[in-house]
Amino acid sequence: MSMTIALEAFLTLPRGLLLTLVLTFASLAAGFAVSVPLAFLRASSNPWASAPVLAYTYAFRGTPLLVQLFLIYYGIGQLPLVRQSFLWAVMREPFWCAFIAFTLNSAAHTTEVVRGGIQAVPRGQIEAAKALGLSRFHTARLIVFPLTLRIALPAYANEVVGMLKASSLASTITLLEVTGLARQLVSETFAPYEVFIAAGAFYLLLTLLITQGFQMLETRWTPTANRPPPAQPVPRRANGKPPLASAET
């Protein structure tokens, strides 16, 4: 292993974060923003609004995310309807088509996860938004969608987690990310071992942050009846000593 050749990768590589970064998060927000609305409609008892939905998440959930990266990047390309018309401006950049197929996925993968906490929704805390003579509306914006953040948040953080590693399939549509970077200083020193263990370091270390940023949200959203209790402090005696211990003891 040569340190030469890791010292220059761990200095290459981060000129990659900026744009895996902005794929992961910008993809994640629109996919988020997409998936709210498509998950009350999953949750819906009714089938002609449910089962469209439910289409959508079982293709894109059931297929390979580079499958449908490549349909979009290379496939409808090819179309002379979007060749011949605006679409072409967008649909020729790598990076939006990228953005694109990750932004349907993810969204096809979030309207599941939010769907599941719409459902955890204790159903006690609906009847009481209906007793306050709250509208459908109203109980779902103030009751329903903040209870299922909080339900959902552990999954979604996989969901996020996801994302960042599966942003590396942007390096095969030409992207210069992380990956996309190391593929390239792969075949410039043709020492893969290094240069690949200083892009899985990256991907590790901002999968660490994420998973803790994750887990102080979970914290700070966890009601303070389900909270452990403060330790309380030992009271000692006029001497300083400690308390003696009880009988039971």
Second form
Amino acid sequence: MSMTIALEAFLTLPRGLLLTLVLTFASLAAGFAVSVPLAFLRASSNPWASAPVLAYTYAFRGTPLLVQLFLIYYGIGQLPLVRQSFLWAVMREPFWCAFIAFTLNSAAHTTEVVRGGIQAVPRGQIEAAKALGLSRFHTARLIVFPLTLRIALPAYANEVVGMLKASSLASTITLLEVTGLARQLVSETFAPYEVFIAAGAFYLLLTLLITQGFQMLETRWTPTANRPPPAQPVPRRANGKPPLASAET
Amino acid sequence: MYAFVDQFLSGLKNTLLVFALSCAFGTLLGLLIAVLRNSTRKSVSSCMRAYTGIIRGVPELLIILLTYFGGTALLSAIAGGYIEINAFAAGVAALTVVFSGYAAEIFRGAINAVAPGQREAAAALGLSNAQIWFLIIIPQMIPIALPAFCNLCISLIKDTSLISVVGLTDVMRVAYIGAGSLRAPLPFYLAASAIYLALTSLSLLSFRLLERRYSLPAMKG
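Next up, the form predicted together with the partner chain. The previous block was the form predicted on its own.
What follows is the entire complex, opening with the chain shown before.
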């Protein structure tokens, strides 16, 4: 272990942090935007709506992200149709290829997460909305979607952490995010332990921040009625009865 | 393209071998960690907790790179000259560590879900600690842990593709070489996708059958 190299790694790697974060959160945001309508289609009882979405999520969840990334970066760029059109300006940039691959992959995972949430919304809520005369769109927007977000939150937190870790694959198509910079530094210094452990520490820190953030969000979004009561001394009445017993009268 | 069928087959063999070995070793290691995590000794259980926390918070690719390049540095330092570690061994070691971290969390949840009365009854009957684990707790946690464990195995199949980055000739690597040499990336990567999709579909199907076989009577509906 050489302290100087470890120090150098801790000073160099933060330069890749921005790219890691941009790739992760841009793909997550785009993936989420795509996945919400897809999840409603996937949850619908009409097979013509749900089957194509199922095919998409099945294919993207059943193949490795690395294959998808290479397929888009090396494969799509080969097509003459793409090379000669305006798309080439986008598709020749490794950043946009990584963004597209991550978005498609994240959208597939998120669609299934949101679908699980939609199907877990209690039936009574939807029936109540119908009884109040809400249209189907309003029911989806005002009742189902907010409840879905709350139900799907823990699973979505896993997806966010997974995407952060998956962003390390961008280093295989020459992008210099944290892992890419670490690989470059290792090839210069031949000191794998110092550099890769430093890179791992940065990822670990980000993972901890994300999980803590989601935990706070989860407590905030839990309806107050379901929260465990705060620890308080039970107020005693003069006759010694616990307060709940007298509430019945 | 057809000349690459043989290479794809040998790549498939490597992929499956890496999967089977790291799944087997990872399950054993994960079980050990889950049991140690239930230890009454604070230091042991918090060490195991840190282990799973670190493994699950770091990208799999980074662990593979660390094992491969770190292993090479270690071997070179021991031997005094430059020795490159086998990509296969490094890949199996790295994926074993990754798998054990996730499996340990699944097993821990399953162990906690086994009713505590079972353990107490076994202890009251005079069973030894090892007997309690192997005869009472582990058989009962299988149906609880199985669904999550199957998902983990499917992730592992996909994660094996990452070892191609350090040079193991698995399905992904064969596609990469073929795409480069014939300058036809699209068909090669599509072929690789099809192979991986077939593998994950096949395991999904077989795990469904396994789950049905091992599910609790009450859960069969």
